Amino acid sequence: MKKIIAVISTLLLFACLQAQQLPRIIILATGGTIAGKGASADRAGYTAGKIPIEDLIGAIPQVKKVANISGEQISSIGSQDMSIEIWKKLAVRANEIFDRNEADGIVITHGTDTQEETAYFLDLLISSDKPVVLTGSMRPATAISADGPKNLYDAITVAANPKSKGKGVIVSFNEGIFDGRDVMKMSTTKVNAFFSPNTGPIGQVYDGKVEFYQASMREVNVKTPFSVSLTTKLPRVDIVYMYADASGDMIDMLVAKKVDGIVIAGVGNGNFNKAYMDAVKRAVAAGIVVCRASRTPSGRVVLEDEINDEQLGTIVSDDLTPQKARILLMLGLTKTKDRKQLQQYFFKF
């Protein structure tokens, strides 16, 4: 008997310590699809955020064996009602848990709608090198062939993982690996909705092992001059789209708001109208940063091309889309309206 009692007690003592030495994660959910529930699993409707965090986690009991796995529930919406005030308090939590030291990585659960701004803002904002990984799924949790479950485990095996130290905030999604900046959403409905037009997937996640096949040359999140606090109050700044035959209405009517700067959603290479033309040199006019950016998925928007920035008073997005133009020059207007100095921060970041 005392020889059994020995044995057990070794074995527990093993698994105690075996538990200790895997990396901690502390999951940050938001809701989302992947938290959706549905009248029918036959069926494509459901309302999002309405599973809470832990029966996420109860779903894939494996990842028991990847980490040691804890949750906070920040939100339970869909991404589409994403908030500026949301954002602050992933980024201050997320600081937070690295400061203290509570965990060696994050995952996030969010839906898909608003993933891509959610992962750039975040990666402006957090100082650390330690792991931050966004997913979510295109099927609510009670669909047939879920593919939260899968996301989710992947991305908390990308999170434990070593190498994912010092990427940046990134997306596993659909056992891709994207950066956090150049990820978007290609597919409404589609469970491989994520890509990276411009520079393609950074790595994959498959049966548990993650590979990274390349890295972003911009400034990872650790070099980042901006911050935000819970009482931040971030400039404002919209979005204009661009199209045929488009009057100059929208862009006066900010004018009229006082904004704080507009991000024109242009044509191909950022192009616009001459009647978004003279909208534009009102605006610079009244003080607002105006951005140039595109409405076309891939490519760069270039300085001084088509169009005379310099002397429209224009800066421009390069290679982001507009609604992650907005986030930057938002988050730059916090600490400088100085348009030479915007400009650098779409050249940098």
Given for the second form:
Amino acid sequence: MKKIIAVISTLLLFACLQAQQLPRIIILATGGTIAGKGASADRAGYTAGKIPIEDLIGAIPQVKKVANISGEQISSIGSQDMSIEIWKKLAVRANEIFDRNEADGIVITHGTDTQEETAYFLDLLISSDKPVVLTGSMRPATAISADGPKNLYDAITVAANPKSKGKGVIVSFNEGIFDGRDVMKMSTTKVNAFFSPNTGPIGQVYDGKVEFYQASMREVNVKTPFSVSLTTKLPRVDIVYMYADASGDMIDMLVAKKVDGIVIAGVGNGNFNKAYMDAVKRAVAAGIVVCRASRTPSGRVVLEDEINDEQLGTIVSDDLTPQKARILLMLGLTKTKDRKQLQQYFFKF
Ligand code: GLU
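Mind pulling up the form predicted in complex with glutamic acid (GLU) next to the form predicted alone we just looked at?
And the full complex, kicking off with our chain again.
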């Protein structure tokens, strides 16, 4: 009898020690389709953000062998309702987790619609080099062949892997690993929804194995001058879309609203027509910072190329999409209104 007790105790001790050695991962849940519930398995219609994080983790018991997991519900929304308030909560909590050494990595579950924006916002604000991995799903948990459990399992695997350190905020989706700065939602409904049109994926996760093939050269993965607290009021920056024969009315409306910055989702190399040109001049004269980006999903907007930015008083987004240029401009404007300094941010981060 004594022998049996001794063997059981040794086994329990061994199991405990093993569990202690596993990386500690905290999941910050925000909602999205990954937590979505549909009326039946064969219907695509569903409500996002209905399933609590405990149940999402419960659906992948295998993950207990990969990491020690705990979860926190930050919000329960579809990511079309993502807000600056929730972004600030995520950034503050993530930095707090790492400052207090509460975890070795963070996974954020998130709707796919604005996942790329949250990834870049956090990329600019999280100061630790420990892994931060966003994921989500295209099919709700109740659907046939739901992709959420697999994506969550993979994201935890990526966050728990030491190779993921120093990569900035990354997105793990459909077995691809993407840089938070470059990734973009590229399909409205398909499970391979994410891609980085300029750079491609930086790595892959398959069968519990993580491999990286390239890394971003941008300093966003190192350190930025930006920081936020829960009470920080971010400058207002809006995006205006350019299209054939557009009038400058939207830009004039934003000038009247006294916004702090405008990003133009221009055509091609950040171009716009004469009506926009005149309206942009009025915006710049009103002290608004105007950034030229492009509605074209790949390539960069080149400074002083087709448009004389020096003369017009504009800056360019480089290869950031309009929605990401807005984020960098919002944070940049918390530091300076100087056009040259802001432009440098776009070449650095
Ligand atoms: N629109 C919802 C969201 O972004 C559902 C899309 C999704 O998560 O895939 O949260």
